[in-house]
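The data below hold one chain only, encoded as structure tokens and taken in the form predicted alone.
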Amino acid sequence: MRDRRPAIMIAVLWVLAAPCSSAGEQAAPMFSLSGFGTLGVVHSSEQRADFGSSIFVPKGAGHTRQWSPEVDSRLGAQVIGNFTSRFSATVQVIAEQRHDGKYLPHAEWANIKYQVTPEFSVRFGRTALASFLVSDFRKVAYANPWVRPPGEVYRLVPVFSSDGLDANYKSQLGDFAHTLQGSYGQTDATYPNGARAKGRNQWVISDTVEYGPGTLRVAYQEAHVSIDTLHALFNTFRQFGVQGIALADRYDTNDKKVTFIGVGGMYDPGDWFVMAEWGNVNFRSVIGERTAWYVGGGYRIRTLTPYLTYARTKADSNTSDPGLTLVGLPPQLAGPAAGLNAALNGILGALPVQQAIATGGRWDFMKNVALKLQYDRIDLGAGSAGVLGNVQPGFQPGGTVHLLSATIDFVW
């Protein structure tokens, strides 16, 4: 069934917020409307796999189309309603490629905010996960120097928002500004093959420290994740007795605790900037454990900003397993067991291992509009497809992929 929670949340926002005004407060709601978007195209040299925007989309550049507009193109709009001095609501809607290849708009954010004190606020609804340095505007490409955030790091946590509660506390300690943020909720996602991923008991805590032109963010995230089709696979493993049960207990994706820790920093005095992030995610299942990082910077020359980024991601868990022992199995079971082993190793071997250099430039050729050109050289790890998806027969892992991207980013 279609997920109806975003629509329900939006309705709740209006019901809760509309009657909030009282004597001495603003009587009529005041709304502000803003928007953002990207028109982009990406070319990939790899014709037997796709470079896509995430693991949850079916199409990208390479096999599906050598020149693809699906990777980066999106359109978003945001409405903020300031109902009283304490109550406000935010709804952000984005149209971009979905798991089914369609571009139907979806609610990226839909929340109501209560400002308890000037320093402390709480929100209910759908909010951004504060996992990374640019989490709050990772889809507003105009706000970022690159065409897209380095996927080596930002794909460690492939979901962007959470349905639940979050709280913000801001404080000033001398010249240091702190923003402590915590959230608790849940999230759902659908893969192109129809598999469903569910994150429950999901919580994030992050601390952002600003000092002059410097920013540092540290985040810790935890959730219990289930992926239905993989759970069904490991239930089949359990039918092979003690050995199958042991493998299923180790690799099953049903209600497994996933942890993420990330550290990111930026220094931007105006004429130039440097940025770096590091992250580690451990799924405690067949999806494994990964570590990634990037470092980059750029220099602003009037309206031009050339930049350079280097990024790496690696697997910290095993990428293969002997699986079920076939020796001694009757012929009617040896074939299915071999198939299960192949499926297990296919998933383990899909852990992305790669390094990439991205170089490009941004030209702010008119107000609120920027043109970006970017070249990526991606060197895949031995036996790995890296972050590529939609892998086709004949694909050779461990090679080099060349990407060329062009986008026009805008805000209004």
Second form
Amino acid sequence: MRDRRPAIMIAVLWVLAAPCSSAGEQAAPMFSLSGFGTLGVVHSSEQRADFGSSIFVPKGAGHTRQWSPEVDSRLGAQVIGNFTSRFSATVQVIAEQRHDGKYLPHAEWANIKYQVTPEFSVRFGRTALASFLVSDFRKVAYANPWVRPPGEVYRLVPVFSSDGLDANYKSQLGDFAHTLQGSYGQTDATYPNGARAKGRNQWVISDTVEYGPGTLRVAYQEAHVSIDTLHALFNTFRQFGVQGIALADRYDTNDKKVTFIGVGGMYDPGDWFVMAEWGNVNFRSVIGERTAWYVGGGYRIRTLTPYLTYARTKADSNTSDPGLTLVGLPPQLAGPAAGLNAALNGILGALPVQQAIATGGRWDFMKNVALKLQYDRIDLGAGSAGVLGNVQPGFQPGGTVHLLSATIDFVW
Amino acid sequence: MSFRHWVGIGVVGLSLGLMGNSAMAEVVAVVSSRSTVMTLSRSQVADLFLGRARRFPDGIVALPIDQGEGSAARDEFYLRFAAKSPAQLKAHWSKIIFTGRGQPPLAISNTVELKRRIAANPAAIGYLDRTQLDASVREIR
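Can I have the other form now, the form predicted together with the partner chain, not the form predicted alone?
Once more the chain from above appears, this time first in line as the rest of the complex follows.
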């Protein structure tokens, strides 16, 4: 029922905003309405697995459809209400593929902001979970050079929003603009198979320094994460004596402390840009520890921006485990124990290992609209399906996958 | 300096501009003649208009005022002060607007009204074509 309160807020704001048109920028309006979206298709050369937008969607390009419009396409609308000079509210609604494959709009953010001083603001409600350099606006493809942020890094933390409190402090030191941000809250997410993930006591602290065309950002994040179906699996392990309990303690996903550290930088003097990010996430459970990074850049020739990105993600924790010792178990227990071991190794082996090159071009062919074409070559790590999901029988891990994407991104 | 004189400089500047030399200033950052702000670097001006900074160096909260979207002065201002094309500027504000972190400066398309608003408020900062300057506003260098 996490969506009910935002839904009420949206309804209220939409009714209040109705008399305003797409508010001209001539005066600061009480309400402003704006939006963004992407229409895109992706082709994948791998037909026994899907390339999807995240681990929380069931359908993607490859197996479900050779050419899929469901990976990048989305529509977003946002209403900002400026009630006083200090007090404002933002509701952003996005329609995109959900965990159940449907496109019901959901509240991406819905928060109330109080500007305590020109430098210091606090927000209450649902805000962006700012783990990465572009995580706040990763869904606003128009604001980004590429079709989608490198999944190697951006999938390290698969949730995008946090329900709670958020504080932002800006300061200026000579030509250095400095932004310190902290948030505390919680996030729920549902997997396509119905499993539910909960992040509690979730906090992020980030520091961004901007100097002319340069930006440097460091973020640290912690949360206590529980995933119900995996917890049930490890409760079964606990039936198998000391060894089973030890395995369960190590791999269980019940209220495990997850830590993330991310560093990112960008240099954009106008005619060209380079950017790079590095991140490490440790789930302290069967989901393991991963490190990923990317470097990329582009060059702007009038309305054309060709770009190139190289990205890697690797597993820092074990991707297999001998599991329960079957020798000596009575036959009626050896069978279930072998099943548990297979389940454990199935999850451990799903840790994505891959490297990828993405190259493409952005064409700002008309006001507020950009066309992008992108080619990705993904080399899957030995024995890994990488970030592919919906893996089908007969899939060969460790191969090479080619993606071709075309999108039209817009803002209004 | 007569108006005609400035127009002359403007024409020379424009032709130099067309030849690819952007060193000739056409659009300049201005404040009210009553403002206490004397100098700002280009990046300091850009930071105020891009939402990166809120205050002038002396601590007064700045009120940046844009020209209307699509105006030549606006496009030139952002190109010269922030090295951003209209599309890059739109992308910049998309990042901020769609995360609820801020909103772009108030924009006024009528330059006479714009100049009047800047002149009337010592905290305001804007940009004008050099030919439009008069005693009510002062160029920031």
